[in-house]
Every structure is written in C-alpha cells, then in structure tokens.
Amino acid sequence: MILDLHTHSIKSDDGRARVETYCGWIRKRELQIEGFVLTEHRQFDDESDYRPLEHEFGLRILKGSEVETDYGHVLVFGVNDRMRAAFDFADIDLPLGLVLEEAKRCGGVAVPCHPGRPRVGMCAHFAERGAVDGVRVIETRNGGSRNGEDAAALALAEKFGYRGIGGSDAHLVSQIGRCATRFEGAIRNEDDLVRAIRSGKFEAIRWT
C-alpha cells in the first residue's frame, strides 16, 4: 500500500487545500497513492471526520501532526489523548528526546522530518550538538526539499543506520503524491500505521 506520509489542508496556518479537493486531484491525475496523512502543524485535529471521503473517493485518510522540536519538525503518528496530555503540540522548542520518548510510550511513532533542511531539519542540529538516542525512523524523500535536502537526509540515515519514510509536504493541491511510502501490507487506520512503521518493511519512493 502507497501512502503520503505528509500533508498539511487549510488546518494549519500555511495550508492551502481542502481535504476534499485533494481527493479529487488524486483521482482526476491517477496519482499512485492509495491515500494519506495529514499531519497539522502544532496540532491534532481530532474534530474532522473524512470517513465519507474515504469511501466516496476509495482513499485512506488518516490524521497525524507536526510538532516543533529543538532538533527540527517531527511527525507524530499515533496520536491518543495520552500522548496530547505528554506534552504540548503548540510548542515550538519541544526537547526532541521528549517526543520520541512520550510518543513510543503512548504507542505512536516520532519521525524527524526533512532533516535536510537549514534551520528546521535535524541534520544541522546534528552536526552541533550530536545524535539523540530514540531515532530510529526519518523521512528521507521530501516532496518540498530542494536541491541536496534528501540527500543529506540519505546520507544521515546511512550513517545512523534510520529507515526513511516519503512525504509530499503539500500544503497545495498540485504538492500532494510527489513523494510517499509503500508498505508491504495494508494499512486500514493509524494503529497498523504505527505497527508498519514500527516494523521497518516500507520504502519512501519519489516520482518528481
């Protein structure tokens, strides 16, 4: 199953595009994408509810957020009310070491996303003050990096030994399915999200 990992809809402050129109374009374009994750910025959005787009469209719409930390944007999967009372998603300096602990214990998954870019990616807050024990997945196939992003974040993950998932980063329609994850198995809600994440058998692919 081909899943974006990364999308953001007019729920959060940079989102241009409705979930329902993002819909549309994967059918109208024939994306390969069975579906997606809308991962918010500083938020959970635990008050829409896409079921009817999902079978209306015959898509996987699925909810996860963007936290802020003092390593750069993570993605959170998995969210529970556990975890949103673990810390504070509006934060923007969240201790990294934090949210991949709160979040395995909560039973999600945290993944360092684009940690190639400048200022707002992990790759240079590596290289100042070192790695943090917990990371174990990041996001190596961003479809909003530009020129050498993805590649110091594959370089990253040779070096750790990470899995690297794919995302759009679309916060425009047009963005959506540039770059996603195949899972060996299918992935009916954000439990088995989780669990395949968790399990390390997924590639993040990148078609432009």
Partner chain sequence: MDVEAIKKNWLNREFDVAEFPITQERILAYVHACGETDPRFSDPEHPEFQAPPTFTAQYVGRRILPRDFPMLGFRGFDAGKTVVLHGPARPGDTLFAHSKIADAYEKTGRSGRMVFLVHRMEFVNQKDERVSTVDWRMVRQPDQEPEKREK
Contents of the next structure:
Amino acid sequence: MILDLHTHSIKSDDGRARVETYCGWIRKRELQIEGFVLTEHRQFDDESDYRPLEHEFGLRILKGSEVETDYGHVLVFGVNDRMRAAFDFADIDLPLGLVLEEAKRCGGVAVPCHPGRPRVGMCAHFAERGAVDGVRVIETRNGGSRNGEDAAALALAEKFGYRGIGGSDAHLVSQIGRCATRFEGAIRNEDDLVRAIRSGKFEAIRWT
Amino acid sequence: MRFEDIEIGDELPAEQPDVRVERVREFAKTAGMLTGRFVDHQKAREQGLPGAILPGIMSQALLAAVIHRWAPGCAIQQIDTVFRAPILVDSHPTTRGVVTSTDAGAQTVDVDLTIENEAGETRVIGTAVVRLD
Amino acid sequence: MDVEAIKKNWLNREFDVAEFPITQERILAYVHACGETDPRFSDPEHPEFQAPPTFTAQYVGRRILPRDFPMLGFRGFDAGKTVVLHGPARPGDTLFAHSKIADAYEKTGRSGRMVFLVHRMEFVNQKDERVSTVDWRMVRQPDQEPEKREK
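What's the form predicted in complex with the partner chain like, now that we've got the form predicted alone?
Zooming out: every chain and molecule, the one shown earlier first.
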C-alpha cells in the first residue's frame, strides 16, 4: 500500500488545501497513492471525521501531526490522548529526545522530517550538537525539498542506519503525492501505520 | 473561457513575468514601497539580502494578471499568496497555475498558483477562487 | 515571547481607520506595473472599469500595529496576503480601511523562529459597502538576519 505520509490541509496555518479537494485531485489525476496522512502543524485535529470521504473516494485518510523540536520538525504518528498529555504539540521548543521517547511510550512513533532543510531539519543540528538517541526512521523523500536537501537526508540515513519514509509535504492540492511511502501490507488505521513504520518494512518513493 | 470548458487538472499557461528593476520600481512607486530592498540591488545587499527582492504584493498582482489572461472576464473572488522565499528583481521567474476543483453550483473553480525561480524552486504559493459565467 | 498574552490582549480590537481615495491614475499606474492586461482594469473607457482585485492589498493604514503593542523585534518580512473580494472599487470612490490584529502565532521555519501577526484590513466604500478584506501575515524575528528569511 502506498501512502503519502506528510500532508497539510487548511487546518495548518500555511496549508491551502481542503481534504475533499485532495481526494478529488488524487482520483482525477489517477495518482498512485492509496491514501495520505494529515500532519497538521503543531496540533492534532481530533475534530474532523474523514470517514465519509474515505468511503466516497476509496482512499485511506489518517491523521498525525508535525511538531517542532530543538532538532527540527518531527512527524508523529499514532497520536492519542496519552501522547497529547505527554507533550504540548503547540510548543516550538520541544526536546527531540522527549518527543521520540514519549511517542514510543504512548504507542506511536516519531519521525524527523525534511532533515536536510536548514534550521528545521535534523542534519544541521546533528552537525552542531551531535546525534540524538532513539531515532530509527527519518523522512528521506520530501516533496518540498530544495536542491541537495534530500541527498543530505539520505546520507544521514546511510550513516546512522535509519530507515526512510517519503511524504509530499503538500500545502497545495496539486502538491500531494509528489513523494510517498510504499508498505508491504495494507494500512487500515493509525495503529497499522505505527506497526508498519516500526517494522521497517517500507520504502520511500519520489515521482517528481 | 466558460465554466463548462474547464476541468480539474487544466493548467494555466506558464508565464515569465517582467520583474526587471525598472518595472519593479514602477510598482514600488505606485504602491508606496520605494525602498532600497525592492529597487536597488546594492542597498538590498547592504541589508543582507542577496539582491533587490520583489515586493510580495507584486507577486500576488502578477498572479492575478495571469488568471485574467487565462480566463478573460472571470471574477477573482479570493486570492491568497504565501511568500515562502524571496524572488529576486532582474531574475527570470515562472508563474504556474492549475485547476484543482470545480463547483458547478457556484460556477467557481479553485486554482493552485506558484512562482518558481530559475532553479525550479517554488518561492511563492497561492490559491484563488475564480468565478466564470 | 508570550503569544498567548498577545492573543488575549490585542486580538480583534480595531486600532486604526484610514481613508484612501481611489483615482483612475493610481489604478492605471498599478495595472501597468503588474502587467495586468484585462480591459476592465486597464481601459478607463470600459463600462466595468475598476481597480484590479489585489489593489487594496497595497494599502497600509496610519499605523500597522496598535499603540503600545509589544515590541517583537526590529526585523520582519511579509509572509503572505489574502484578499477576499466583496465588491468593486472604482475611480471616485473613497475607501475606509478598518484595521485589527486577527491572529498571532509562533513557528519555526528555514529562517528560524518567527512570530506571525495577521493584520486584517476591512475595506468599505463611502456608501459603507464592503469592498475587500485583506489579511496581511506579518513576521517578526527577534534574532534573525534578513538574508536568512525563508519559510
């Protein structure tokens, strides 16, 4: 199953895409992704119910978050009430170690995203302050990366033995599906997603 | 261009807008933004910028003009732009647009908009809601 | 930076009303500079001649922040503009822009730490008819150099 693991909707301050429009676009353009994860900035959207859209379009629509840490931005999957109580998603100075540890303890998984990006990616911080324990997976294919940023992420993954996921980092409808992650089996819900990421059995894909 | 003629995925013609310093100076003068960072490369560099940069609202105005050329007579109901990174004056950016949804009831289409620099990096993103009769 | 305090004390309070006369000359200068070719905006003889949709985005009120608003740093940039059109602005109109801070939030990006202030201007004409709503996302950076600015 192929999922775009990094997307933003109008729930994010700089997101300009409605979820329904994402769905229509994926089907109209016959994109190869079979679903996507909404990773809104600094928040978890527990209000929206996308199940009707899942049924209408035959797509998997899951929810996570993109939080901000002292080592850059981090995707968290498998968000639940325990995790939301463990750290403040709106805090832009979260310690990366805390996010990794608490996400794991609460049954989720944390994945540093666009690590090659200046300031908000992990590479620059690793170079200055050293590595952080607990990282297993990073985003090696990001649709918003500029020249050399994904290459830096791949080099980091190779150096430390991290597995790599892919996500479009879409903020506009037309940006979804630029990158994604191929899993071996079906992903039916957030718990399946966490298990699949923890298993390491996936590969990052870039189409454009 | 009529609403019935448009489908999701239709692309607006890409354009290379005129962002030479003379034109930007003209815009900055009328918009009351005649400061060094927009119209003088040397002064912009003294402020730590790589060169003079396009005023954000000029980027937005360029994109609106692209929409009007694509669909003459249309009415832009909303246009939203995010200035993610500067566009340099005297550079050669490219504007792009694509229809992402249509609403037959309202006779409107949603359009994604971008401006890229010569390296293909997206510097400005945006959306517009456009009514066509 | 206490963004919550800003939200509590400063949001949605009108702090400025500014007046902008709309002239044919200014419309034409704006239209020419941005390469607008639609005759509704470029030809004064057109029966629907009016200002182009982004025209009001250029205006700044008498103040850009309320009096006594907290100092958030000297450096900043324009992160984006949203224009919602309600009605036309034509030569001879006088627009009145009512300003308030509509939102405030903090985030990090390629530039580092950023405080976003959403400055909203509601434009009405001399008949009190709504013309446009312009949201200007202003960024303040207490500790960054301008050349680093990217989101």
